[in-house]
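Next up: a single chain in structure tokens, the form predicted on its own.
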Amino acid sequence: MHNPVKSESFKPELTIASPGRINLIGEHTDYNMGFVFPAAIDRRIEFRIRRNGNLDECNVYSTDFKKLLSFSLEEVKPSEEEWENYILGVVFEIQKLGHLLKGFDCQLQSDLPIGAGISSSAAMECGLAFALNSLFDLGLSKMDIILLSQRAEHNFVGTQCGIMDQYASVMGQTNQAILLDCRNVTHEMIPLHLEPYTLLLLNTNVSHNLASSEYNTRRSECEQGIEILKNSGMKINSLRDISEDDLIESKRNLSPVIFKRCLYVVRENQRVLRAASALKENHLEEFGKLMYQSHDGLKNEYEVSCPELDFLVDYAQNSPHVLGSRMMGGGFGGCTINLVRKDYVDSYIEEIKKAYNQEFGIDLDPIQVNPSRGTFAMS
């Protein structure tokens, strides 16, 4: 029997838009209780949702994957299909909070590339949580939605992500970036005046096959570093609490690898704060330099880059029209984020696509983005 949720004539009760995010600078600092600097973008997942009159039957259809997920609210458990776990995890976490859900039908449509490092996963989690909150009048706050979406990713997907992606997806504002303190979970909105430059993402189209396992490894390496430093007498709870000088002084207590990981995090935290100041004061050149330094740290100290990302950043450094470039996201693929002169974007795309294809035999996907508003009801 044809499921009505797959129909083009499907009529929702409401439509929710949930954006992906960019991160201007501050990679892998969020789970280290540091600072990050993300912004929601004008690329998003749309959730067309309605109650279906059943007590426990739910149907979610992805128009992009052409796949239907049907499940019962009485038996919500992890699936073999990764995209399904973002849905199931959110439903599970809402139920765990004691909220009563009933059967619903939902159609998903996305213009967010998967695996590009612009957090289609957080958009999926936050968008569904926002939609269910509105549909069933659950009374969840924005912070509740952020935290339950993060737990869904930990418990159902298995990625021990920090809070940045979900926070940016929900809290974003047009033409502003979020300076987020991940220890206190407080933020400051920083207006972005990038003229005559604009942000351009370049998607390597290289898969994230190492990203999830190595992400969890990096997290564990940082935790080991903190334990060793604590045991050597330092009064710290996270890498946020240590200066670069103190870390260098304690170098002998750490293995070379653990030292490099910690050094990257300590330096990146400082770069985020300097980047926010630079943008407040319209010092775009300074911001661009910090982007390049961030990439260098991700490549050499945190070791989460790859030849394709490095090629794109090296290429940008040789262009007078690009102020800054760095890999963005967990690493091992995905996008670079670039600050490019607006009037040069088209010719730069053409030029770098050709060079990248010659080097790797892979097509490069440009994604032009603008900082935009967080998750919202369209109707």
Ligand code: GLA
Contents of the next structure:
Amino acid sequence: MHNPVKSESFKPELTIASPGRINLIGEHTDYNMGFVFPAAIDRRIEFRIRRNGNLDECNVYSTDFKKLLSFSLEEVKPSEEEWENYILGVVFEIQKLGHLLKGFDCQLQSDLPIGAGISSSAAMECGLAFALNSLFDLGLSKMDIILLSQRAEHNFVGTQCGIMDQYASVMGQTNQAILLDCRNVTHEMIPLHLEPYTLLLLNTNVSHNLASSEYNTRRSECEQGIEILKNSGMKINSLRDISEDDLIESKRNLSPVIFKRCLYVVRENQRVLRAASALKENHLEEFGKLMYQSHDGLKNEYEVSCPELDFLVDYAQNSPHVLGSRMMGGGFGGCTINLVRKDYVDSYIEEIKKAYNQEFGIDLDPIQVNPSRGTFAMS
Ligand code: GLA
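Based on the form predicted on its own presented above, generate the structure block for the form predicted in complex with this ligand.
After this comes the whole thing, all chains and molecules, with the earlier chain placed first.
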């Protein structure tokens, strides 16, 4: 039987838009209680949703992938299909909080590329949580939506992610970046004035499948570092609490790998704060230098880059019209974020696409984005 949720004439009660995010600087610092500097963007997933009158039957249809997920609210458990886990995980976490859901039908449509490091996953989780909250009047706050979406990712998808992606997707504001302190979970909005430069994402179109397992490994390496430092007598709770000098003094207690990981995190936190000041004072060159340093740390100390990302950053470094470039997100593929002179963007894209294709035989996709508002109801 043709499911009505697949139909083009599907009439929703509500339409919710949930954006992806960029991160200006501050990678792998969120789960280390540090600072990050993301913004929501004007690429998003739309959720067209309505109650279907059933007690427990739900249907979610992706118009892009032409895939239907049907499940019962009484039996929500992880699936083999990754995209289904974003949906199921959110429903599970909402029910776990004791909220009563009923059957719903939902159509999804997205212009967010998957695996590009711009958080289509957080957009999916937060958008559905936001939609169900409105549809069933659950009384969840924005912070509840962020936290339950993060738990969905931990428990159903299996990535022990930090809070950055969900926070940015929900809290974003037009033309602003979010300087988020992940220890207190408080933020300062910083207006983005980048003229005569602009942000350009370059999607490598590779997504090495190390990403999730290596992500969890990095997280546990940082935890091991903290344990060792604590056992050596330091009064710290996270890598946020230690200075670069103190870490270097403790180098002998740590294995070379753990030391490198910790050093990266401590330095990256400092870079985020310096980058925020640089932006406030309109020092774009300083901001760009910090982007390059961040990439260098991600490549050599945290070791989450890959040849395709490094190629793009090296290329940028040789271009007089690019002030900064770095890999963005968890790593092992996805996008670089670049600060490029506006009037040079088109020729830069043409040039770097050609060079990338010659080197790897892969198409490079430029994605132009604007800092935009967080998850919202379109109607
Ligand atoms: C992924 C995670 C985030 C963050 C970044 C790296 O996007 O979901 O929590 O850790 O990687 O900065």
